[in-house]
Amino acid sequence: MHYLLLAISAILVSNIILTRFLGICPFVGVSKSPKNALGMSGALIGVVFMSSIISYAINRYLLEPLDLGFLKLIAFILVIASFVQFVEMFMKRYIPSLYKSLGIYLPLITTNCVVLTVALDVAGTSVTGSLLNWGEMLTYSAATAVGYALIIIGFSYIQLRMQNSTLLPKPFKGNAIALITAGLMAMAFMAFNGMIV
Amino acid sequence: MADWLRILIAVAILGGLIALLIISYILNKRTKKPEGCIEIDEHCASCNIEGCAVRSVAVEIERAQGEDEK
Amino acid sequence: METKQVKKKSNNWKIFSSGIITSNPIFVLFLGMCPVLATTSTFSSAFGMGLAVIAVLVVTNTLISLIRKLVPNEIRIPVYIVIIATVVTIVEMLMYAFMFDLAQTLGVYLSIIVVNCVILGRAESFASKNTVFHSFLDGLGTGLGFLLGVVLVALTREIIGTGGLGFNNPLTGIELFHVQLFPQQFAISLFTVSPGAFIVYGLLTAAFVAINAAYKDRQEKKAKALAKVAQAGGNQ
């Protein structure tokens, strides 16, 4: 039951792109068809998971208990960033097609907020420390990145639609516009405010 | 635990860590792409696409998917 | 010699004043969306935003531009992430020995900064391959421009959403001054919170573009009637 209120915690009452406003770059940028953001969801689901796993660890195994917390944001940085880059080199070897599709996604989720927020998350802070256990960490990690699916594939359909409207005034065109929806997206989801005490 | 032990191994973590990111890099990057993909200008690779200056390139790449899904 | 400074300085002119205008980090090249939302709700944490994000741009820029030669060129975005995630550690132990206020106010979007695409972006396309100086002027100018966007932001969704204009000073967290511009009971409180923050942005983004456009409708205007007169003039 604590996992299911975390999960639905992370989703839809502290959403990471509505409420915590990060993310919003590949937000505005990528999602302009709902195949590019199911695809760039669906990566950056895994990258977030497995990268949260080995910040995870890194931190509580190697950087606490040594007083080096100091370290953390360098070392998830560096984390993130080789990961990507052995994710890369496993899909274009193994699995091309997936590469081809989702390949041009993968550097854009090294500068992403998301993977360094959820990774910094789980770490805590450097007086706290790691606040959450194995079940918990895992839980959040994955929940974090599906909420974020859920918005950016969501929002995919409305653009789709918005681009071939002919009523919008020109300054609107591309990202005002863009952002004055993801702000309705923001009022509905506010709907979950009081949900989780 | 001895102030210069703590730093060794600090320095030593992160030499290990930024070591495994430049070997990760090079290594990707001596990787060949399969055929078929498009080659994205390496300016752009490392953030967002559509800050980039080439935007030809981003351009291309929507209508090659566009036409993929028709 | 005199054409050659004057020159000089139009140069450096313009490579300063092109991030604060020409190539708005916030509001022209889209860089860096997640702290202008985030760090907005109130005048002195988007002011303490942008103070942070100028002093790791400068400091970024500076230090790429001094290795630049060094480093082979097939390891550079390796060693830039380094340098910049070493720059940003630096800068948050700091604000929060010296600002602790303001740096528990911006929290995680301090540490944030790291993957903040305006930073890599300005090393990879400029400090990488331009002099210590340009490249420095050039930073300060990006930092001046986010600056100036984020608090562009915050100063209308604090007016619009709490009727009064507030300020706290970075270094001890005391309210330096707060103004009451109209009774808040007539104030729109969804300016304060997260839909706010997306309508304002895109509101300006778009008043940006509207100004720019006519800006620039206006310079074609104003060369077509010179174009215009030269011939005229040298039809006679």
Partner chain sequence: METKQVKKKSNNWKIFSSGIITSNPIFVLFLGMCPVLATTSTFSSAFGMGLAVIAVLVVTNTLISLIRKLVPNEIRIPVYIVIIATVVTIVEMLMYAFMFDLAQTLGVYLSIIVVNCVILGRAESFASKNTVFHSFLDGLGTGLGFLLGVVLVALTREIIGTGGLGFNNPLTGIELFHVQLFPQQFAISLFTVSPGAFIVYGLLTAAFVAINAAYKDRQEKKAKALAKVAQAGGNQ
Given for the second form:
Amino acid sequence: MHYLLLAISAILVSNIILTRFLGICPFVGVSKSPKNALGMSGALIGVVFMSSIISYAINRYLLEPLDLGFLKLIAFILVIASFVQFVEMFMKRYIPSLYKSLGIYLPLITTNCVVLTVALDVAGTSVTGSLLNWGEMLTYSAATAVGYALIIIGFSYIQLRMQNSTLLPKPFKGNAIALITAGLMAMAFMAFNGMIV
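Same protein, different state: after the form predicted in complex with the partner chain, show the form predicted on its own.
For this one, just the chain is written down, with no partner chains and no other molecules.
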């Protein structure tokens, strides 16, 4: 039950986009098309999950025992950059159309705050108030990435409907209405606050 509550909390209650406002650049930029949002979500889930596992292991079994905690940020960025390069090479080779449509947003996963924040969360004590075990780390990193994917894919369908709408005044088209909609989604997700303590 503890793992289920942790997953629900990461997906809905403490969704990383709508409560911490991290990863907004790819959220707004890639979500104009459901296909691009789905591709970005898959890439981000893979990078977040794998980099969290490696970062957690490096921190727990190398940096902490050797009292090298000050190298945590550098080590995690190197791990994340390596996984992003792997994903980029994979997409360029096997899914070239998606690789071209994602453009600059694919390498931006390296600097996406979501990936680094999850790696730092699982390596520290900011998620549950104590050090995470392996199960909690896996649950939290997967659920946070799935929560990001859920929001960006849902938002892409909302944006698709808004692009085709003739009711919007011209000044509200594009990123203006996208940011207003993101704010309304964040307010809607605030209804989940306090659901899980």
